[in-house]
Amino acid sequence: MNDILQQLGHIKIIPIIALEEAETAVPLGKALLAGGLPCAEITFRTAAAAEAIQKMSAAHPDMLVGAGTVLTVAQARQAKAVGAQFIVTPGFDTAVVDWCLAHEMPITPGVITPTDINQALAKGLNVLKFFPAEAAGGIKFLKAVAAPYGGVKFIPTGGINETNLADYLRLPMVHACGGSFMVEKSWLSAGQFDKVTEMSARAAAIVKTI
């Protein structure tokens, strides 16, 4: 498995965060490290996305920052150029997922069915994000999806909060979940950055549970 991902793998919770100001990175990045999770999940559902990923990696050069929601190849490249260590896609994209392994980027892409999976394990992959999660039915769609397959790992994402991440967690083939409870926007955009460090060692502390 990549160095990268085996590191997402001992931290446990990856914060997924889009951010509309790219200036809110290096407080937000201090805000996580301080609250005992040292990795962000950049998406580009903002504009700001990858000057957030390249001003977050500069200032806290101990964060693991990947780009999450890419959808295509050209913002892979972005993510790349501008400091990104992993990418994350919703689905999977065989465009997406071939340039990445051509250009030894590591990445989870989204998967939801046997289907999904197998096109995953073609290309060597098996590590991969599990989403919807909830919305597709949580512990128990996963735990059926996943039973065929010994040997993958999954990220589930989507619906993940401070009330079942450990149930998640406890599931031998989850590898780490990612979440967004612990960087609410309201937060960011108030500069309640003491809120986020709660959080995040509340989510921290559950990963010692476990």
Given for the second form:
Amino acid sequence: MNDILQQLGHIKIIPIIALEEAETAVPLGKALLAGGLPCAEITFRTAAAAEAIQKMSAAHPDMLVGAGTVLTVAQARQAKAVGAQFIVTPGFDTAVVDWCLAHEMPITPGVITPTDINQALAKGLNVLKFFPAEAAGGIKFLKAVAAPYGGVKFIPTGGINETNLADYLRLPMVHACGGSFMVEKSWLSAGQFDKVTEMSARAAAIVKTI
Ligand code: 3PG
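Next, report the structure of the form predicted in complex with ligand 3PG; the form predicted alone has already been given.
Below: every chain and molecule of the assembly, starting with the one above.
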């Protein structure tokens, strides 16, 4: 397994962030680190994404900063150019996957069905985002869909929170979990980075109980 993906598997939680202001990336990275979560997935859901990735990576070289909601090859290329260390896509996109493989960029494509998983395996990928985890049927669905795929690891994302995080992390096929619950938008807009640290520390504490 790729070294970056392995590190995400040790951290076990990937905070998912949509930043309106790129400047927020620096104090946010500090707050996540202080809470014990040295990684972030900054999503291309906002125009500030590329600049935010660049700023967070530059200010916090000890963090693993990736790009999320990557929908096009152009976004993947931009993400790599500004220092993203991994790429996450919501679904399986062959063009984005092929570009990442050709440029040695770690990618966890989104899957939900056996057909999606087959496509990923055909490309040699075996660490996959499982999205949208809760809406699709949660742990029961994940167990059923993962059963035929012994070597595949999943990163459930979508509806993960403090309440269900431990249950997901205990599953042998779960590599890590993604979630936005430690980076609530209202906290970021109000500059309440102490709340990010507090919730990150609570999430990191849950990991230690697994
Ligand atoms: C994502 O961008 O992958 C999801 O929107 C994160 O889901 P959550 O907000 O329910 O954690």
